[in-house]
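Quick heads-up: it's one chain on its own, the form predicted on its own, in structure tokens.
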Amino acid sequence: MTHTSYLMPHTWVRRPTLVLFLVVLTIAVVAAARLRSLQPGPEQPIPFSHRVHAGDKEIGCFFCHQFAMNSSNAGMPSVEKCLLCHNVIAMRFPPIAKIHTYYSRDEGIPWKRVNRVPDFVHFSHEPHLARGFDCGRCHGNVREMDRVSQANVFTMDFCIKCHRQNKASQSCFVCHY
């Protein structure tokens, strides 16, 4: 036996270091994802609270996002849709007054998009809703969000994991055609 063995790290020294590295890396990834989920989404032209409308008032997603049942784009509510309630409720509240201004100018509200899939992906809400999936499965707990943020990044990995878990087709041509 040579006395140089102290120069070579033993496997029992390398393994705890690797395990510690993996634990720290996992914690960092989870913390980063959690931090991202806590950040509000883009500031909107009207400070619309999903927490108040979808949560407290229990207005369903499809009342405002009427195209979600049969389109890739769920749609944004028209000014007229907002005014169905806000011609009577909180009319003089400054953000609501702003909706009346858009209406008087015959303009739509220039909402900023929060969720997006890449252009090379064909997506429809229809088959997902037909299977009974709640919107929150992909969009997060919107009912608790004042300012909506993107709860998930819609990568191929995100979609494939869900398709596997739910025994849905994983054929390329389901989403790419």
The other form holds:
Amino acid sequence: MTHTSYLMPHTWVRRPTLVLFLVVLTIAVVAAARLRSLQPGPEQPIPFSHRVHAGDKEIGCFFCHQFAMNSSNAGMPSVEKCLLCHNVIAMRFPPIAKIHTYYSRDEGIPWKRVNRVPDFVHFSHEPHLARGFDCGRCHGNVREMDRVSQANVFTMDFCIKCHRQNKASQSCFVCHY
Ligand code: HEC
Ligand code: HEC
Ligand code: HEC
Ligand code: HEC
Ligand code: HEC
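Mind sharing the form predicted together with heme C? What's above is the form predicted on its own.
Expanding to the full complex; the earlier chain stays at the top.
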């Protein structure tokens, strides 16, 4: 009898404990991943606040996201659009001066994406807005956000649940083609 075979039964007793540990670890990792995806959005090149613009100043969403109604992309406002106001308002405030720098270099502001579905998923704002869903239904109350973060994780379940409730298509090929 070697030392190793003496240890064998001991190892077998421990195995379920090990399995349980791995299961708990997996659940913890998955839960952490989901939590992480709902944390505050990325830091943007300019600290643009929806609370100030869409909330306090009540500028409409379509003023800046002008393609949301009739194109698959909602679109981001051009630098020129910011300058419509900021050629006059708060010009010397450093983040605003930065807008002018992008403009003089003829560059767009490199905003970081917050919401995205994978490439194999087809999503368009158009049919949803045409049915009268509010932006907040999917994006939360953006008017109160200083920094935009995800309000929902766009899982397949999230999409299908609402399609079922509203008798919209659940065919795989509507969202995957
Ligand atoms: C004055 C212009 C302006 C207005 C008005 C505005 N937005 Fe935005 N929006 C931006 C800019 C700039 C960004 C990119 C920077 C950021 O994420 O804050 C953005 C980003 C977003 C994003 C995140 C995009 C992504 O990457 O996933 C959402 C969602 C959004 N806006 C929704 C709204 C909604 C809803 C309204 C109306 C309640 C609104 N916006 C009004 C300028 C505007
Ligand atoms: C329709 C007018 C208008 C447009 C368009 C506009 N802003 Fe503003 N912005 C304002 C007003 C008003 C304030 C508040 C100024 C104050 O409180 O003194 C402001 C404040 C700001 C501030 C100051 C920080 C803060 O949160 O108070 C930043 C930064 C800013 N805007 C960035 C932008 C950017 C970037 C764009 C383009 C995506 C943009 N703005 C488009 C009117 C506008
Ligand atoms: C039915 C859910 C839903 C509604 C309602 C909705 N969105 Fe979105 N939005 C999404 C999804 C999903 C994405 C990510 C799309 C992608 O990755 O192609 C997105 C992306 C965006 C983006 C960033 C990418 C882009 O398209 O330029 C902006 C900005 C945006 N939405 C603004 C709005 C505004 C403004 C409204 C209301 C007028 C609105 N959304 C209503 C689900 C929704
Ligand atoms: C708030 C409810 C709601 C959510 C959330 C939602 N949808 Fe929809 N969607 C609808 C409804 C209702 C329609 C049918 C619109 C119509 O044609 O009358 C629709 C239509 C569509 C269509 C067009 C279907 C066709 O027949 O051409 C696509 C594609 C789509 N949704 C994809 C998605 C994806 C992908 C997501 C998740 C990222 C999503 N939807 C989330 C309610 C929703
Ligand atoms: C209303 C839109 C919608 C419909 C209908 C839909 N899916 Fe999806 N599907 C999605 C979205 C959104 C994702 C991405 C989920 C993510 O990123 O977590 C996805 C992801 C997937 C994935 C990748 C694995 C996963 O779960 O993330 C597979 C496989 C898949 N879908 C198969 C199907 C099949 C098969 C059908 C038909 C029975 C179907 N889907 C119908 C929206 C849809």
